[in-house]
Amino acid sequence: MGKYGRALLKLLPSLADIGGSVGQIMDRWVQDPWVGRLIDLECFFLSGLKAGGTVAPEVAFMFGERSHSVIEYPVGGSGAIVDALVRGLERWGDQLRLNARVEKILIESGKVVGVLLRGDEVITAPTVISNATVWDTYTKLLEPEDLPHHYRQAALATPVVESFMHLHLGIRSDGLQGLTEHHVVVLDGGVDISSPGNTCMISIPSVWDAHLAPSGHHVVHAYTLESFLGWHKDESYSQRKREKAESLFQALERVIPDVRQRITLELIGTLLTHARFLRRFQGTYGPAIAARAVFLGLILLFLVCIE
């Protein structure tokens, strides 16, 4: 407060906007329906929620950054960022262990003491940071008695963002000069953008970094929102997986009309794929905390800190 007090005071006239949603601002200033749908779409990309549920400062930062920045892509793809983080970790004498499945967070006398790995190996630690979802952490990694009952119940009641269908392709690149990397396809403008299968995101990173694909090929990743309801492994799973991926193929055909004839490798990922390999509750993208709930939570946190 001593360092930034004056700057914070200048924000008081905008406090309602800072704590509100993009939708509240949009309702005051945007009259064109098409622009409104576009803002909804931008918010949906960012938070998984439309303008009415997305925190305003989050989008303001994104738009502000976009107005003066250029698109940057890491050479080597997202894996290069991971490699850099691992190098930094090891430089400080730490260690990254892969394929080390955590079965339990260990608690003794109300305090964390480490984790139990598959195979009964125990790693002791005074602090454990869980990158699993709140639902997986509180129901699988911790016992119910490890947390206060009301706190645990409130956390588990957090709304859930739906999961995704994924399509990973290797395609022949001949004749695709001028292809760009990022695409968003709304298949039906008259249907809600958050309807499963309607809004499809497409990424072709080998456009920028040819080393990500074999010579003469591109790698393609496309995904779209999908509800977890009704998904389970049975004899119809493969057929349903193919049917649900059809909207992604249709979206890709808007960008590369003959994409189906170019495929040399095809992998379809479902919500169950997400849930299994990423160990995420219902394969979710994350919590669906609307803007007003975020603002009320910040106020509560502020009051608790003062007390």
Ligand SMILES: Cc1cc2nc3c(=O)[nH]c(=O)nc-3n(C[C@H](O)[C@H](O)[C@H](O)COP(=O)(O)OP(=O)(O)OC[C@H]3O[C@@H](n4cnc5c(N)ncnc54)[C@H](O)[C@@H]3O)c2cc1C
Contents of the next structure:
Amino acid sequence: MGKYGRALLKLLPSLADIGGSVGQIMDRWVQDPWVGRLIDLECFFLSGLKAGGTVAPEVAFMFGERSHSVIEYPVGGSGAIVDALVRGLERWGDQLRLNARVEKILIESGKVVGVLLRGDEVITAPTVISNATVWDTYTKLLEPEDLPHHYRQAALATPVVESFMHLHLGIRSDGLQGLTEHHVVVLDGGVDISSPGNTCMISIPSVWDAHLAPSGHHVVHAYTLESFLGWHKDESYSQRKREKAESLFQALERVIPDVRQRITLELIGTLLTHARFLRRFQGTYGPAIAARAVFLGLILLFLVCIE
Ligand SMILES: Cc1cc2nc3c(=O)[nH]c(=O)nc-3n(C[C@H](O)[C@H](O)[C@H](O)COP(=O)(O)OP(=O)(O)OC[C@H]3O[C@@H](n4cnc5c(N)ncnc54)[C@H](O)[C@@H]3O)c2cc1C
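The form predicted together with the named molecule, contrasted with the form predicted alone above:
And the full complex, kicking off with our chain again.
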């Protein structure tokens, strides 16, 4: 507070906007329904919620950055960023352990003492930071008695953003000169953009970095929102998977009309795949904390700071 108190006070007049939603600002300034819909779409990409639910600074930051920078792509894909972080970590004598599943965060007398890995290895530590979701951390990694009951209940009641259907393809690239990397396809303009299967995001990163695919090929990732409800592995799973991927194929056809004839590798991922590989509760994108809740949180934080 000593360092940033003044700066915080200067923000007071904008507190309503900072804690408000993009929708509130949009209602004041945007009349054109098409522009409104575009902003809804931008918010949806970023937070999984439309403008009414998205916290304003989140989007202000993105628009602000966009107006004075270019979109950059790391050569080597996002893996190159991870490699750089690992190099930095190791330079300081630290170690990254992969394929090391944490089964439990160990607590003794109310204090964290380390983690138990699959295979019964224990790593002791005075501090443990869990990057698993709040639902996974509180239901799988910690015991209920490790946390105050009300705190745990409130945290677990956090609304959940839904998950995704994914399509990963390898396609022949002949004749696709001039192809661009990112595409967003809203299949039906008359249907809500957040309706599962309607808004499809497509990335073809080998357009920018040819090393990401074998020569003469492109690598494609397309995804769309999908609700977790009713998904389980039964005899209809394969068929349902194929049906749900259909909207992704249709979206891709708007970008590459003969995409189905070009496929050399096809992997369809459901939200069960997403949940399994990222070990995320219901394969969720994350918490769906709407702007109103953040606003109340900010006011609380401010009051606590003043006190
Ligand atoms: C479909 C989709 C599209 C996205 N698009 C963008 C985008 O365009 N731009 C952007 O900036 N962000 C995007 N994001 C968000 C971005 O991918 C995430 O914010 C980012 O990957 C989070 O990184 P992380 O390391 O925090 O978590 P994660 O990448 O989720 O990594 C967590 C890791 O922890 C592991 N783990 C979980 N439980 C355990 C356990 N018990 N023991 C050991 N390991 C465990 C998981 O297996 C996983 O490897 C997107 C996300 C999704 C799902």
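These numbers were taken from a predicted model, which means no experiment stands behind them. Positions refer to the first chain, counted from 1. We call the rigid core the largest set of C-alpha positions that still match within 1.5 Å between the two forms.
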Would you mind giving the Cα movement of Leu8 between these two forms in Å, after fitting on the rigid core?
3.9
